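First, one chain by itself: the form predicted together with the partner chain, in structure tokens.
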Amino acid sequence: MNLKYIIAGLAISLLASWSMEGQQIGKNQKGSFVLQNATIHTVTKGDVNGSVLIEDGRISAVGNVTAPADAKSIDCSGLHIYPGLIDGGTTLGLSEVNSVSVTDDRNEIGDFTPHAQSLTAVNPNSVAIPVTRVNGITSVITKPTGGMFPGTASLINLVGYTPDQMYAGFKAVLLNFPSSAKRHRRDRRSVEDRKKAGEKAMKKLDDIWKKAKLHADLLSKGQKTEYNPDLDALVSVVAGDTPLMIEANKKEDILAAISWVRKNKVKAILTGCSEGFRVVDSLVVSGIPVITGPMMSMPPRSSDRYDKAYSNVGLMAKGGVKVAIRSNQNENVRNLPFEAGFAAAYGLGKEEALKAVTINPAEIFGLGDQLGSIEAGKIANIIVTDGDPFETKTQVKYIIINGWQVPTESRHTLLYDEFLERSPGLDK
């Protein structure tokens, strides 16, 4: 072969290898895996030393396992295995660049759009998804925002190229409970105006609910109705099958939401609850679980102690409320483990904090037998770390989501690889 061709061939292969660098994330891999010799933090059955076997997308054995010959062995000596972390509330995949409205699918027009499906608008190729999962988050609730009924939230696994591949088996209709609170710090409406707006919204909610019940009733009697996709979306909620995720933050709003739930007998999950610490007893009596966060947030009132947002979840849990944690984030859902860390430090404790991002949300979503712990039979959502997953300096070494081994890469790591020692540096 001519030397010229050899050089050209070398140049091409070199270029090909360059173009791989800093450009794209590697492929996901499926198969049987055995994660060997780790400390396994099962969450539900204590800590175990041993291995975890993954077959057909599920955990098939924990502890002393006999791996089939074709299983890919991953040495986890000195490492820690945890269930993948679950974020109880995000807008991940619904907005790519928040200030560029054409990339923002979070908020559909209209106050009453329960049929707006977050799963429809999730962009499986959002750059933020790999950025999130490399920090150990394997599933999130992604939810529309804005209006009284913003839409339907979905639990998604952070692997897959279509919404159906990502869907993790739970949906809930969202309700922003009527409120007289200031919407933000520059909300200049008077106290009276806000109160009036709250009362008006409450009346509207009751009207909607009356209609929804009537609609469900007619359908159950086999009657034909006009095309009502919004009311259709509430039929299973009225029946108590699909849960209603109710956002309420101000003390009075949480209390009003609790009595509204009692009156209308819906299956409810309360979200937000930034003043949950003020109404712990009522929350406990209601038996309604709470998804709260972010902890790294200002205290709800200027008169509140500086750490109230950090300690809120711990105060609710200590009182007996079932809690899960959310980041309420879009591009920085990756901070979920740190949110849990702060919650742990300010009263929740490490063990409960771990539950609040694993088994608790799984149970709240009715998926306690599928997700949230390292147990045989469960979906293989697993992270392997070199330490406490909440500790800031900990590195996530391996990620398995829905049985797929996912690369520990994201745009952020690829840019790091490319620019730590830029080439060319200062030379032209």
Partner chain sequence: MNLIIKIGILILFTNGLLAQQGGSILIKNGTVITVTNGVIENADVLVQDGKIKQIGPNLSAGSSTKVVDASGQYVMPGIIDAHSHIGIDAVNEATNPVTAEVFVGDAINPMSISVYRALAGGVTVSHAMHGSANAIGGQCETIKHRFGTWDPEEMKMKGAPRTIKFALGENPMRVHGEGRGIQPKTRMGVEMVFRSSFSEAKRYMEAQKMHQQKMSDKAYKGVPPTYNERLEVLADILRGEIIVHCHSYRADEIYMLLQVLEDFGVKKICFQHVNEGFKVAPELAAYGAGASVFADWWAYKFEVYYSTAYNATILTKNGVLTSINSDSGELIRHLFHEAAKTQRYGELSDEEALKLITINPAKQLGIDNRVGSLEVGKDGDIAIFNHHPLSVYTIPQMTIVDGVVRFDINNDNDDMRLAVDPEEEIPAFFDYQNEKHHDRCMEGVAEQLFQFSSHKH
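Since the structure above is the form predicted together with the partner chain, I would like to see how the form predicted alone looks, so please show that one next.
Next comes a single chain, given without company.
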């Protein structure tokens, strides 16, 4: 047998054992809960001292609460209640071991695969999911990577046995917008070569879009077409029903993307926007929301100040752009609170940084009435902490996702507990 398949098999076995044994001992619990005597950071209606009542998976009351007799009481004296944090862009659940291809479902073959649904590829037993949620992240966008149209992203809650149970009600087709900028600092192509490559990619995008519009028009008239799952995936985008998440980072690419969106009347969300601070006025006029990050990265240009990546989101928000924050990570999605902390420290401010990982992404995804704040009637995605969630010393004491109380356990916490009190230990 080929050695690589033996290694892959061993890796899968290890992952299965980790998922079933190594990351969670306690069981999720569903029921009525009353979180008592806490400081409640509602996000949208200020801070309140009191309690939060959860019934049937939703927040039913906030503040002065009369709990039913069957509600489980959780004393939160001295603690803080926040809405669960939302990461606006990850590959969480799509990859386990980067070097083992059979455990990596992020990138489909081909440049045009909008029909590749990230939701179908999510591994609910991913070791990285509990590691993520114990840091207070309860929902994430998980997205494919790769070509011009790499697939369809989905918002998932970080609890559930199946992808469908995790689905949180939002999908968007992805577009990596054509770029004539340098791909990286070691890109040695001439300006002319980069320009030609960008023009070629732009022509390809326009050709695809023209086909998608024709395909949508034929279907709207009841005409039969050949089996085209890729074009079928764009029909709702052409109609304006499904958003297009457009990745563009350099100034020129962001401006070109805004122009393309306006020309084609697309319902768009801009992602990346590492040079968004250079085109704030254009972003404001366009009205297109932005999901940016990670903060903890290098400046977009060698001539930029060291802190441009940190201050980018604050500059956009202060200019009037609706912004959310993403980690753009897989195993390190857990760092989302610290990404927001960097943004808060470098101009965004703590209050706006909290909005950028709660209510702002919820509203950008059309779920502002369901997620992102502590309000009666909303889905119970809640974290209870002993301090500011953006501080590294803060511990998440309780997690409730979609009404389920989830143990604050992960492979990391279990290993910590195991080796903190080793028994039997060694005398020498």
